[in-house]
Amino acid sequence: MRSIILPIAEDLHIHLRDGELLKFVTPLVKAGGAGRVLVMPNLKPYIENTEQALNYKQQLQLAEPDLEYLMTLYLNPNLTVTEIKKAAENGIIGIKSYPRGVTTNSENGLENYEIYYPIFAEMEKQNLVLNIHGEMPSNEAQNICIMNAEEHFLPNLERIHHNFPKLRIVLEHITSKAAVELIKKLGSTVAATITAHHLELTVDDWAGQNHNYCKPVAKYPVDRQALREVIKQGNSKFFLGSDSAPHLKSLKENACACAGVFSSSHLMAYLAEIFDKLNCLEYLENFSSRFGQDFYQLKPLNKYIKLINESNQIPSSFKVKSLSDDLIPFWAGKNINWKVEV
């Protein structure tokens, strides 16, 4: 039996919801092998200011005290330069940008980046990170749909980086060969997160299979191969952000399924399985911990997990008794060859 000791993971893109679902899913993050998480702000109502972010952080700490939470604000018209300064003073790490209508709770997302240039300038000054969901809204006239929405977005990333070369930017949960190539080309202040599920899925795996449906959607085999290849190259501009996005079974198994894959409960086991299959386990530590730490300028947590190479059956579901519903994890019911010991 093989085992590997690794630093506890840095999950630098996660959704932890609110209310009863928050109380249920947050403790599972630690069991999945993560010790520090970058928390997304797209709740209802969204997290738009420092006070709301700190209040949300308190709720998370009550649910699971043994995690470190890095907080973000939702880029919105009410955000001011003064609020950016306040956010930085209070330990807020990043500002999350959602184009309007492209994913869960993005109805208040933006349509024009240039109006936020004063905000970006202050973020650059305060050393905050711009976290971007990089898709364009569907537009029939421009031939934009979910399969090419990420690629159509990329010129926006280039323009922002050109105008603010010192602003640290993360293009979140990338899914396309075009995104990989652009991130590699841009300067050292631009990086990208990659999810476990996007290293495994293609369009065939989510079309008609609601629990694999997320935004941005998994693309073609050539795109998945590009993600896998850049991981195997050990490129430090690409690191872990699970985009674990829990939705109750009743919201996934219907004619208009919510977008999101729930992966945090077994995150490092999934990654060990995938990296082992790709014959690149030696790169897992950097991908899941070191590269993200370095880009976000974080101190090491000095906590470790053990990955054990033995049979592990993923639960078919989690019973969320307080909500009288189930939560379906990624690879539900599947036998994999790795498990996490925290």
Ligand code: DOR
Contents of the next structure:
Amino acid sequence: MRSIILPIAEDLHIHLRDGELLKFVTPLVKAGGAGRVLVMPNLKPYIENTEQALNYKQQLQLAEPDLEYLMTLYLNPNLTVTEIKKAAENGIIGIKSYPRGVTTNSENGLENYEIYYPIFAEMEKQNLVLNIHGEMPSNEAQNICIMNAEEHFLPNLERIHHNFPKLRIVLEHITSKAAVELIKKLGSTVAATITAHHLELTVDDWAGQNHNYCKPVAKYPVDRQALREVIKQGNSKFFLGSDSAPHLKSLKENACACAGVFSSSHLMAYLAEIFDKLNCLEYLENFSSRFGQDFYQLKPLNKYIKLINESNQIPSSFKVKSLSDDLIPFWAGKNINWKVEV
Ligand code: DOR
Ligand code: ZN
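In place of the form predicted alone, the structure of the form predicted together with the named molecule is requested.
So here's everything in the complex, that chain up top.
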């Protein structure tokens, strides 16, 4: 039987939620093959300062002590230069920016980054990473919708990089050929994460299939091809961030479905399956463990997982008893050819 030993994965973009859902999903991350995770701050209310992030980290450690948590803050108007210093002193790794003004003031989305320039300058000084959700809000007059929102966002990334060339920036969960091309072109301080599901899905797979619906949405076949090609080129600017984003079944199987694909529980099995199909398994280790580690200047974890080439049925659902609901994983019920041994 074929098997591969790999360093435990670095999942450099994950949503672990709070409350009962946190307690349910966090222990599943290890089973999926990740040992260190960059935790997104978009709770309700969002994580806006160091104190809240450290508090959140404690809750995560209680739920699963055997996982390393890299914390982020939500880019928000209450952030000050002093708070950025404090964040850096306390081991916060990044600041996550979400598209602003999606419901109100959407035409100002672009200008809004400039009000954060003093913050970006201090982040650059303190070696914090700017994590960007790169989508423009939909805008009828400008013909912007979810299919081209990422491409329309890219000039913002170029502008921030131009003004802060030493600031490390990660364009998160990229989905488009245009984004791949731009990241390749920009300096070495700019990188991108790619999810497992965006290597697999196109628009045909999420339209009418809520469990594959996430933001940014999967795009055209030519875009997926660009993501696959850059993986096969072993380009170190592109690394794993699963964007695993659990929402309960009742909120997914709904006329207005929440965006998010839950992939933590079987993450490395999905990736082995996808890389194997693309005939590039030899590139998985760098993508899932090394490139991200290098970009984030992290020490190796010196832990390993085993990927076994063996039939593996993804559960059709997880029962979340504490919430009287279910959680549906990516590729629910599908039989794949790889499993993870932690
Ligand atoms: O699909 C998504 N889900 N995209 C995001 O940007 C947020 C995430 C979530 O938190 O559910
Ligand atoms: Zn995310």
